[in-house]
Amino acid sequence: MKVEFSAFPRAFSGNVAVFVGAEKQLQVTAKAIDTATGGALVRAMEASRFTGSKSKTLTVLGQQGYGRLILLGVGKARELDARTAEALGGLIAADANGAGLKAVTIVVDPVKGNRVPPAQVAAHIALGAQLRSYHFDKYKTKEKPEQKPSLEQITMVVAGSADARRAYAALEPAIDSVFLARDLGNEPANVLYPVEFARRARQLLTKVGVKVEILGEAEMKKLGMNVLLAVGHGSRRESQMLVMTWMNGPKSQQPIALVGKGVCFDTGGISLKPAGGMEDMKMDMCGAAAVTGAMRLLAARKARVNVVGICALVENMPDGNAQRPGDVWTSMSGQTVEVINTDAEGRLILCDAMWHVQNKYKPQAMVELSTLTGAIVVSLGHERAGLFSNNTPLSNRLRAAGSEIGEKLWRMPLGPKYDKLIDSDIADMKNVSNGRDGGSITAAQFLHRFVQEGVAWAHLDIAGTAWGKGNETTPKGASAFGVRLLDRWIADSYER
């Protein structure tokens, strides 16, 4: 979708407008323009119980030469920030395909009292829509023309026009990147399996100067990643580690370590999962695909830092070679794990890749995103992800990050009862405590125990926020929750 920025009129015409602003100022904006609809817009807010509270609108259709005049809320001026505003670019977006509109013109009124300048505003407002845009429907044959996405330009009409356009460069990078964690956690388990997701991984990051590294099984045997490598056994698919790096940071800076979930497709192996929701399992690699989208943003906007993204990728299935529950493995730690139970498959593949990018490139932090548990959607719902950290101060940068924009996580506790419920008889620890209790902080204790001394390391279990029925910027499906995170917080904490 193009996005064009305009400089804003002393009077307003097109097909379709959209006049963004605060309570008060919109009332006074509808008077202002009103000559040229006739007195239509006053007397439809007469009419109506329209104030320009937010996300209310009030539409006005076919008043000389324009097809559709509508009045935007955002409520009062104060609140508007770059969050309700990208919210509001969605919401525009997704009411113009409804509508099967192809260009719609978003006026920003240069509202006093804004904590975001209007140019930013406009900008955030043509980031909401884009992201909002995003449809996956390459495997759709029939799709009838009214079910596509009709909207091929925005025009945004603001005051200082530049700073918008030059706000909205710095934005724009995001789009691709988000859009290549929704396609990998949207594409289906046939189509993306493990050499494949390292294949379009390689394709696409190199170009933006990233460098790819993929080890196969056997490599991974040699590394001694035999915990990792157990998950895969009852699969066709071969295993693959991905790993990528932007090296682009001053040469004593320390690197920062990502480290993404991959599992293509988990059945629970031999500990079967219900028929029920399995398809949904596709997106098991949701960390994994956070982590390659946002390493594509870093590269894109030329981040100045060091950073290594690691994903392991594997299929969790049925097989008369799969592991079992009992068996021991040996990770590339030395540590040694008893399978309880096949499902609890996300620590295994990650205990092994966490200490492999510590061994190697000796990471100051540590970031590991994962769809882990169920359990963390019990306690959080759809709303935040679940936090757990060894480091206070990255664990509170990690969550202004989330909220600046608009990625929220919540802190979740560690200790040493929880760890010790994951010892087992015969073996280091196993990868399941008794019963169901706490099982998102087990889950947590099992991989901080593959943290190594002086690391500061965050886990995020993503698993109720990484796909869904969607919001105001993201459709139903993958969410790419993680890509602007990561992105935000490394920008923040380590580029100034």
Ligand code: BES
The other form holds:
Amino acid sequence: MKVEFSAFPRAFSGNVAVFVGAEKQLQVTAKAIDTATGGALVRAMEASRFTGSKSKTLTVLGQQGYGRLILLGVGKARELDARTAEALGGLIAADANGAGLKAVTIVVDPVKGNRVPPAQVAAHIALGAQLRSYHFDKYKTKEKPEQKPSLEQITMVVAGSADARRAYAALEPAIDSVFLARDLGNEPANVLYPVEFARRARQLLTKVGVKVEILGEAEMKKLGMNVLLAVGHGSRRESQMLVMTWMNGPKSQQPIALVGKGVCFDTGGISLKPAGGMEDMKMDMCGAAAVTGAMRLLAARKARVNVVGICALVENMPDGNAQRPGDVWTSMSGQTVEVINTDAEGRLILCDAMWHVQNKYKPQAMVELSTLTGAIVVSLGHERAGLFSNNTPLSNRLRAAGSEIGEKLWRMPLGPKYDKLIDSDIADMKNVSNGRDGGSITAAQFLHRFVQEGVAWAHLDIAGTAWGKGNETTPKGASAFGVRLLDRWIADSYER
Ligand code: BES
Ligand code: MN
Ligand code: ZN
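Switching forms now, from the form predicted alone to the form predicted together with this ligand, please provide the structure.
Now the complete complex, all chains and molecules, led by this one.
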């Protein structure tokens, strides 16, 4: 979809979206159109419950000289922030695509008392419209043209359109990066298996200047990643370790490590999951997809930072060769792990991936993303991801970045009493505690045992947020949760 920025024209026509503030305060352009149409906008508001409150819209049809008129609720002045702007952009895109419109003009009137400059508001509306226009239809052979998104162009009308264009250019790399992560998440597991995930990452990331290395099973075996490899024993597909580096920061800067869980399909293994809903477990690689998308975004905007992204890519299958409950493996760290439940496989692949990235790159901070536990979905639902960390400043910066871009986190506890629950009778630890109580916390405790001295570590359990019914800026399916969060956290913490 093309985005254009324009100064205010003398008159408007066609499909036009205009601002209305709280309590039906028509902003300048809305007022002018209301006058030109003999009060059509006020009449439409009277015939509805639309009051201009934040992120609500009202569509007015059939006015002389206009196609679709969309009233955008911007709420009270201080409510019109980047988040609201993105939501409005998403709502416009959904409305326009639903109605089969090809072009919409969006008028960004300055809202009195609003602290976000109109140029920023315009840029974020355009971003929101783009993010909502994502459509995964490669397997739909019978989709009619009217079922496809129709919107080809939006024109942002804003005073200081050059500033808005610049602000949008800074946001634009996020679009394809989010779409990359969503594509990976939505792709079925017969198509996207570890080798194919790694191949796509290599193809798409080398293009933007990221260095990509891929380790196969033989190389991982040599490094001692027995716990990771055990998860893949039941699969016909070879496990892979995807290592992406973007070293564009000062030479003296210790890198930041991003680690992603990439279980391309999680059947549970011998501890087989029930059939109902199992198809959703193609999304169990969304941590890896978020890391890959974030690496793309950092490179596309030439971030001045040193980052390494590492994804453990496996498939968890039941098979004659699969690992059994009760098996004991020696991890790369030397610690031994008793596998009680083969469905708690995420922590098994992550422990070796985390150890490897710490050994090889000596990161100052390590943030890991995984669709790790159903328990976090019970705790936090789909609104927030769980955050576990050994470092409060890191936690606070991640939470702040999340709030700013609308991918919210909630800090969860860690502690020695929880840690004790994963002590094993015959090995150093077991991969689950007795019973399900505190399941997302005991999972995090397991990972914590693989964090090296002096590394600021955070684990984001994104099982509830990586996949969903959709919202203003996200269609249903893979959300790409984490891509913009990681980018914002790095920009705010390491590039200032
Ligand atoms: N991939 C799942 C967790 C998951 C659940 C992700 C729902 C997304 C939505 C993970 O590998 C898993 O199976 N976890 C088990 C752990 C249990 C065996 C201790 C779970 O949550 O039930
Ligand atoms: Mn599992
Ligand atoms: Zn899993």
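Keep in mind that what you see is a predicted model, and the values were worked out from it rather than measured. Definition used throughout: the rigid core is the maximal C-alpha set that superposes within 1.5 Å between two forms. Residue numbers count along the first chain shown, from 1.
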So, does Gln452 move by 2 Å or more at the CA between these two forms, with the core held fixed?
no
Align on the rigid core first; then say whether the Cα of Ala427 has moved by at least 2 Å between these two forms. no
Could you tell me whether the Cα atom of Arg43 shifts by at least 2 Å between these two forms after core superposition?
-> yes
